[in-house]
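Quick heads-up: it's one chain on its own, the form predicted alone, in structure tokens.
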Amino acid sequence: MPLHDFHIIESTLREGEQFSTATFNTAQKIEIATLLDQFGVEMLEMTSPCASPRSEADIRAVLAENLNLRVLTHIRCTREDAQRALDTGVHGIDVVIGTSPQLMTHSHGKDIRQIIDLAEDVMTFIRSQNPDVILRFSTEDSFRSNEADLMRVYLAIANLGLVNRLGIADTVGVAMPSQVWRLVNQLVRMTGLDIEFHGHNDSGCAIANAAAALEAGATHVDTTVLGIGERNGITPLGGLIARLYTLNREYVRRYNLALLPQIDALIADICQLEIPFNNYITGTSAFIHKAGIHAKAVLADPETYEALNPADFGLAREIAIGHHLTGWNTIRSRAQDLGLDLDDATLRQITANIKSQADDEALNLAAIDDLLYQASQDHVCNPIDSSIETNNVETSNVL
């Protein structure tokens, strides 16, 4: 399946609510849903209406906004949960039940035959009540489940002809990309149904696993803003976008990428988080270049050291220049920004001065500008002979 043919199920208002500092009121949920709709996500998953009275009311409140995205809710595999979900008028219902030995023993206490019987009953009930609702069935803890048990459950549900898609979940973040690819590809070939991937990030593989799922033929990927969720969270929206963008920009062209910084900032503010310095796209260091050899190349052609164009996300790159690794090409660029016409010999001398001072403490931009302005004034009065030897600053660090 071409990688551009996929849908994002944005789960900040479901999985994200399970994050340690996440508490969203109704107005905030509407604001988040509206921004995600403007960004272009296709589906929004919300907490089960069975969780609390306000959870149910919030689903209805978001539905009342008449957004373009489809509103889903995530429920346990019971008729009671299904009826509550149907009553809200959601566009889709995501049903889940655990299939690993751990969850069969310590969660619901059912064996595989009982799981299949219950799932068939609930799926049949939902479809009888609403023939048009989007219906997904997923196993929980798929990658710690016995493979034969998984296939038995999935095939039983697929053969009912009632569900729109099947879901697989790396619930505790133990899967490798190769495992994800194999399971997704197997389900695609055996069932012909749409496949959804939900991956936790406990061992740092959520983005890689999501990409592997898409490569194997998955049609839907669950994300949250900043990756928030239970424990270490799941595939981050920005991280998935960054991964797909670097493969082919056309894969994410349909999304309003310039909204991503605003979306990340909103969730960070509500959850009282600092966006990590190395966060995908929106981290403070994401588009800062420092080393002289990097800066020189980026000034000539940004793609030399950038796989993502910051302008596509409403952001700008920065060349850090007040440090001992700075190169004279970056100082020349700054002088040009200030409208100063300084020859190369002068710029090299200024660079040497900056490097010497910065060995003790980095200089801020104002201090560098002062050096450039002063050099410009001195240069007018006492032009430097460009033939003067400047080997003392001609090192590999000043490229």
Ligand code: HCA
Given for the second form:
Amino acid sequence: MPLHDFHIIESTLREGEQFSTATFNTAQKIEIATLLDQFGVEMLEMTSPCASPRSEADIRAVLAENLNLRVLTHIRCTREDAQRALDTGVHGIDVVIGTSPQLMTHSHGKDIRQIIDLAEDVMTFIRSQNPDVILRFSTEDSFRSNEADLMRVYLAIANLGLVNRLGIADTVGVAMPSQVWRLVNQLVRMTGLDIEFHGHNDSGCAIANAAAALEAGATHVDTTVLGIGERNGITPLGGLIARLYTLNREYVRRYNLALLPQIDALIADICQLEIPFNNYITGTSAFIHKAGIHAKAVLADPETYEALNPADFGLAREIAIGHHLTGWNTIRSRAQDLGLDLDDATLRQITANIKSQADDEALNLAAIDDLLYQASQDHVCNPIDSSIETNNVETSNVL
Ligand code: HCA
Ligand code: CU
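One more: the block was the form predicted alone; return the form predicted in complex with the ligand.
All chains and molecules follow, beginning with the one already shown.
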């Protein structure tokens, strides 16, 4: 299980460019590549040089930055595309060809024998031109391909002894984690080569499928920042990190995790998106605790209700206070933060008051603070404060 030793192929500058609102100019590509390099991703996949003049120029521009990460480009399975890719001086080439009946019919029109012949020819050509380029061969739409056909293709390519990696792609986001596990496991056992997983998120399994691939022995996972890509995208970088961190922090310790908020914010900004409230790690609510029972336990020990430590990502947890589910431990903690010394009975009374008011509308922090300051002043003059409205909430039930 190479979970401690996997590699991220960050494809924001390839798959991510295929997202509906994504267009990156050269400076933005360099900024994104540089940040991802600082984060520590091992590989960066860029759009084919054949896609547009700027796509070609930008591969060279990113290469000229001399980053630590390896720069890859993603091409169709043709000699022409391969030559253009080689000409850029890129570190690695990711070749893909569709193998599902749908793609064989509507994309390139070739049958399995023709696919194998073409792939063998293109792989042999690339290797003959450059013995060092990192070479990957992948089948598009692997999970809707006929399994026997798929294996014929992979075995033929593996037997050439020329490629560094085989890729599998859940192109339309239909695979279940168990299917991914099985296919990866089969390929690892059959070929012994490095295996890459690329998974779309149409049915919400992109992260789970990437994790299943790694558990089955995959060595590389494709991600994009915020998961952007065709349709609703692929495995998000932050989501993969969250998944692996919660298995074992050591798996992701080599990455500069505190850069994640900046990376997500940069892509959201360029693509004019809001980071979803429920996004992994960087969503606005990812570290907000609300119910009194939760807040009490988190105040005692955050790990009670946190599988991820926000501080590891340069973030802070929040405790929501002014709502009807609040608890007196939370209110006491706020009073302590304000330097107010209020006795338990007073705090319970204020809590009951807040709950009662918040049944109609949540109170903001300033309103809570006013109540606490007021109580503290009244307390000095009159320890039993009759001005604070209470309701029938049993104080013993108020957590
Ligand atoms: C594409 C399809 C692809 C390729 C994945 C891969 C997919 O847009 O070219 O090369 O592994 O999802 O199948 O992104
Ligand atoms: Cu894709």
